[in-house]
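Okay, so here's just one chain, in structure tokens, the form predicted alone.
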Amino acid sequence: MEKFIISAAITGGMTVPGQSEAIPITPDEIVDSAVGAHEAGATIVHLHVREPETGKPSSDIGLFREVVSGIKDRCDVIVQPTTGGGKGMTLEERAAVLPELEPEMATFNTGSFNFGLFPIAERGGDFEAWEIDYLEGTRDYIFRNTFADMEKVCAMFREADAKPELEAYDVGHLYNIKYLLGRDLLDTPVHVQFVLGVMGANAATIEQLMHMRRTATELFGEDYTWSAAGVGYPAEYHLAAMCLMLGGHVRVGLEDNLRVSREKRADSNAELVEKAVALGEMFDREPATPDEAREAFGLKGRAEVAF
């Protein structure tokens, strides 16, 4: 595309509250923000839900009810709910957005991996204790994707008639996609989105973006659309820019950076996604319209999800 796609992943399952004040946690907030975010110039909400009254990630139904019909209501943004949740969460407690809300598209994790949030805690800050314990408790974490897990979500996604947004967080998942696509569980073409600058996966350097891409290109030939998203600033931005400069899409939002610039805390996700959006008119591109990304992606519109 001549346009480019921005997704806004909007609260996130993995940071914790005490990290911004921007953060949303209420359904409310999370609407507010995400309406706001397509109005900078998102494309695609990705969404996670907290428990309103402790801002702790929750795979609560009825909290995603509430979130994906309210944005539904009050914009025509694709509405990506997330598949892979927050600590603890059980497949079937992550994946059950996919029978009941029946999204347009929703987030695969790819693979298994550590996820390291303990040295946040360790910086310090203003953290209930419930905070502390979940960014400690990231010692022990492992990110369960099993091939088992992956074919099952498979699945579930073809039932939905629901097109994954297949996340890779290191160079080895890309391969367990193409396990999966041998084995006629995903279809084609597949939207890849590199995730990287977790600690315990790939990092969010220019070096290791590129390989990716080139690994994906290598395995996929030119069945795939692709994007990126950089953990932490100034990752958010660069790999953004590399996205621009290579034809691929951008990924911003508070679940995966918190700044807006060196200096500047961002005060709201649409503060991210206009940033996005200046950077893509250096490289004369502009960002598509979620119709248009849907005609793109093959989606089965916003008039066939279950909310």
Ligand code: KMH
Second form
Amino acid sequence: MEKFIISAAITGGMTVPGQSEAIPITPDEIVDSAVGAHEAGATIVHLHVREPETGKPSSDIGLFREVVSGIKDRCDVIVQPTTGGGKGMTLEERAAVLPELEPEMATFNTGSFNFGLFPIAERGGDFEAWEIDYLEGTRDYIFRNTFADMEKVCAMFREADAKPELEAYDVGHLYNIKYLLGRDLLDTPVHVQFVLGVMGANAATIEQLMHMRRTATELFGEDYTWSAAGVGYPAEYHLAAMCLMLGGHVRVGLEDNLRVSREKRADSNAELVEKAVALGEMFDREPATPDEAREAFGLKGRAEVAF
Ligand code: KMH
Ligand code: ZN
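For comparison with the form predicted alone, please write out the form predicted in complex with the ligand.
Let's see the whole complex now, leading with the same chain.
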């Protein structure tokens, strides 16, 4: 069976706790959720952190260190912190995980775009005042990743000997990756994740996934690996099914999607991972182990991280 890598996006940095009881907040909750996701089949856990008291997205490196160390102590899953962070964080605050933790992998955002979550506030819900402000504030928010930003972060990845997971939210971002490759700022083979369904970037449709995949192959040849993250339901699993059919890898998790079916909201990341594993079985694919993914991605290994 051809293996596939499942990445579990544990808590996120743009959603707010009022959206779902299931979103893990404290370091212990995030660690438990990540270990549970791995036990359900996740190869990689993608991590943000939050202020324990309020659940507000945070860039605090002490919280990151507590989370990544807690996970590493309990299992061999690949720990993948974000350099995307959340609204209002500077590039320095976002990218500090690289020099501080020297992870095997981290996310690398390959272009700027509007990141609109304000319709969530408009739809109403049981939100704290800060959560309404945070969501409403995205009406006037640009997720900034300029060429100068990306050049800086490329150097930080090289310095930390970490492999970037290149987050592409729109077709133009693939041309940014091509530019960075041309400047020899990224190592090949690249790993590209098509992140579709964010309001302000490309839509999570099968046609747009196919368009992104075709463009990536045009630009990078066959020498790249890829995955897709569908934001929302059923996008998360429609794209996962496409990845399974086309030989890609899969991302699921509460950062991107809060439903496990039309009728049921997810109780945990593990539940979302279990559905991805079951989907894989229907296409004769089984989850890769962390070490198989380390081999496939050429990662430096757990012993080389700084946590
Ligand atoms: N929040 C996701 C839509 C990152 O953390 O660097 C994109 C993401 C990127 O997870
Ligand atoms: Zn993220």
